[in-house]
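What follows is one chain in structure tokens, specifically the form predicted on its own.
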Amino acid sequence: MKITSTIITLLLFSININAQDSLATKDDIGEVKGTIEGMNETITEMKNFVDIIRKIKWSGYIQTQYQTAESAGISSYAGGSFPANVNSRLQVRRGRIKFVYDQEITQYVLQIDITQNGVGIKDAFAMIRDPWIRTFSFTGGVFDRPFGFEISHPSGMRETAERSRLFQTLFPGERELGVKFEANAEEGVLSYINFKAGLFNGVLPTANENDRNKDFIGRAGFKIPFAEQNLSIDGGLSLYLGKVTTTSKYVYKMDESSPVRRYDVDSAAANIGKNFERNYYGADFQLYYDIPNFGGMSIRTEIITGKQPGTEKSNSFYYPTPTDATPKLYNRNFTGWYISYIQNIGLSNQFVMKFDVLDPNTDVEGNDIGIVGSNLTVADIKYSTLGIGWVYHWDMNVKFMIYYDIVQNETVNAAAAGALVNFKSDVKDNVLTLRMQYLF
């Protein structure tokens, strides 16, 4: 009896025993489950940052230059006019970073330019493209003007050392606030062909609007390939339909009867808060050869005409602001054209040439410029500028330019005084640039 008593005792204690170790596993499996739980959740917190940072690509380039002038102080289109007493300098001319968020059919875009001049914004803006046959996109923000090849032709990426006087004359900072189209199919016989378009406040790149107008751009363009003969040819027609209005009374056009070219002022006060055509019309064609045993070449001309309204001392963007509200407006009717040609010499040279012309006023000629009573004044003189250039790409990222710019004025009528004074010959004021620039 004792000894059956004594083998239930060791029997219960063995029960209570594996029970207690059985809840300390289940205990265990707990701790073990909850660990791999928030394993798991922290995983998917990676995966997910990680497919994020997958789709946000970024690049930057910076161009570090010297350049000299021929005479101090002059206005240039060269990276911007020499300060008084300068005729030499050395510039970071374009610092940018550019950060892009791809999500295939949607895309964030933001860029910025640093430079010893500040900060400042080159592009902002966000894309939709349709997601069943990726032909369609819409834009919308600070983005590239849709006219003609040179705007969206990149700056790091460009053979000369700047855009064309023309350019820059119209399309200051080449970018502006607003909204596109485009078309743009990615295969098949309608790849050959696109269009965008867009409205846009027509004020400079990135200010408020001024004004109750938007402007239409837009650009349909082509692209054919020979495949075989190693050639492509490219083009487009371009179109700017937009307004300014003006915040002074005074209004200077061409006076048709006069047997002397001049302005004839209107000085009516209605013509304060009247509006005024701003149209550009735009042709631009490209060529691509690959030379065999040489390199491949390229031949790009573009030309533009139209009306302008500008002001007494510019033919650029009519932009009336709050420290000058009254700028008299001069209507203008304009052409200027550019060709180009570029020539690769094996891997790692180019050789370039361009030549540009910009007449601001086709309605008169330099010697009409200067009579008294004429009321011409330096933003009617017409500009022509030969541009001789050499690239050596030191590899993926470097590469070093030499660019000179021999830039040739109208000269004005031997009566001239006051601002036109200078013009009466050539000014001095051609420009050499030496650039590196490093790409990532």
Contents of the next structure:
Amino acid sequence: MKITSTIITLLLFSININAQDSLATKDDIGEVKGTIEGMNETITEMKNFVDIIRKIKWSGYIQTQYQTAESAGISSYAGGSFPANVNSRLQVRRGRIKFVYDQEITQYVLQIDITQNGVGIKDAFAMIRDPWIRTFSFTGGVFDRPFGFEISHPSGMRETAERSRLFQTLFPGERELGVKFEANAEEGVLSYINFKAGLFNGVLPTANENDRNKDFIGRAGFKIPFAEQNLSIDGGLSLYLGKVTTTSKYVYKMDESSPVRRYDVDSAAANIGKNFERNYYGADFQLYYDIPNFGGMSIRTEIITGKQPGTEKSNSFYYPTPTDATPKLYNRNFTGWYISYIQNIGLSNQFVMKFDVLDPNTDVEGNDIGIVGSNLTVADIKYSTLGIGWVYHWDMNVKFMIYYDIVQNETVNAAAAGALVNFKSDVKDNVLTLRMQYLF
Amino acid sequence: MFKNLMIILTILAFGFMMPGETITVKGSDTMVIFGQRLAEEYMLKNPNVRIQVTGGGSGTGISALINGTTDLCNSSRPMKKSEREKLKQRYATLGVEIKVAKDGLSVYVNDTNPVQELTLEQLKNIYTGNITNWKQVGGQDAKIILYSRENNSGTYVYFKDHILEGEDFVPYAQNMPGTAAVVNAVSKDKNGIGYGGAAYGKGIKFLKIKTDAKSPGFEPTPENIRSGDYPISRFLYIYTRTRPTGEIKKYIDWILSDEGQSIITKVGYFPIR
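Same protein, different condition: the form predicted on its own was shown, now please give the form predicted together with its partner chain.
The complete assembly is shown below, putting the previous chain first.
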């Protein structure tokens, strides 16, 4: 009996334990489920956060360089003029940081430039792409002017130290405040052509509008790849239709009736507030070809001609400043062009040669400049530059560049006086650049 | 002194000795397995050549090709125009595209899922969030759990371009780091659905895919992919920066040879010829 009751007790105890185990297991499973659900929520939150972070892309580069000029204090387009008495310098030529928030059909871009001269805005724009075929886009803010090829070829990738004198003169800073429409298909027949055009203030990159005119800038281009041959032929036609408004009553234009090439000045008070055409017509062409066993090569050329309203001292576009609020306006017909040859040698080396010409006043020759009474100035002198360089890509981030600019100016008339005297012969203004770039 | 100099020179000589040519291959996760198999076979036959194959996604591989950190890029999608532009900017070349295999992009569900087939439109609606429950496509009353790939994946890009027709994936689709991870997740989730290369499909159920509601459904079998009946098939590519030369050319020629193509077939993909 005692044994029986002991067995029954043990059985009951055992059942109780099993029941307790079962309850405990259910509780445990419930607890684990709760924990997993909690973890899932945390992971979902983290995923959302990571997805947002992934949309932010940032990149940048810094270009540190040493330059030596043929003579001190020269005016130069190889990264800016040298100060008086200075013939060599160390600079941070560009120090860029670019942030992009990319939602695929919308994009926010901010790029700043930090150098020894301070901090400046390079890009600040928003872009909206059509959500259906992702071919058309609309951009507003500060961004590259849609003209030609050289503006759109980024400085961090460029094989030459600087853009040509032509582009630096016509489009200082490359960018401008404006709005732009662009058509650029990713695939299909339409991918061979592209189009971009917009309206801009027509002033300096981040300057405020200074007149009642908006300038039209546009380019229609093509890119024809021959994949089998590893050859690509690209090109385009560009147009700039703009106006500047004079703040001075003195307006100069070439006197067509005079046997001597000279400016005629119109000084009617009614000239103040008048508009003058700033029109450029451009054509560009690029050829890319992979030379077997050697490397890819490219030949790029571009020509621009048109009307440029400038000032007495500058053949860049007419732009009153706080220090010179009423500059005299000089109307000039200009032409400029460049051709460059870039040869990749293996994966790390590039040889580059470039020749560019800017004739800021096609109505005059060098010998016309300096003749007494011609009113022609230093801004009418034609320049050509032969650049020769070598680029070595040390790794995916670092590259070194050695680049030599041989600058030649048109020589002026022997009777020239004042600021023109220096141009009776070729000015000693060649520049050697040694540059290191870190890009990430 | 002379002895020390000789020791240093000997160490330096060994240090700089070329161990043989190394080819780096980076890119598509879908192509990692067959890339490794090809590399192993080739290295067995050519012991002086070292081939390093890594994944990371087609986008990552193409970026590496542009940055100069890989010799070859495996990609499960064609290079985009914008990527070719970057190659042009840096190397003045368009890149060389070599089709090396064909792949059926499979859609997986758990073995226990009663759904057998989907149309392309249903698939699109599932991944864009218009269909959220299995019963809407003839299954049980259960929420559809979506498994997808990360956006640096060529498979992701292909699926988005060709199935979603450019539309965005729903934000709650879980992005997995590789096709193997998608298969693993779907095999453990009775309400899961995922997509990826055919070679990863072992152990789970492939759905038949129909071009539209009226057309018959096809499984991603070799016959259906070769014949073009299976509606989601694609080429797999190798890209080089410039025209391949030297050991790289020999390796690519070998991949395209009968021997190389037979290895591709063994791993579950389809030969290009």
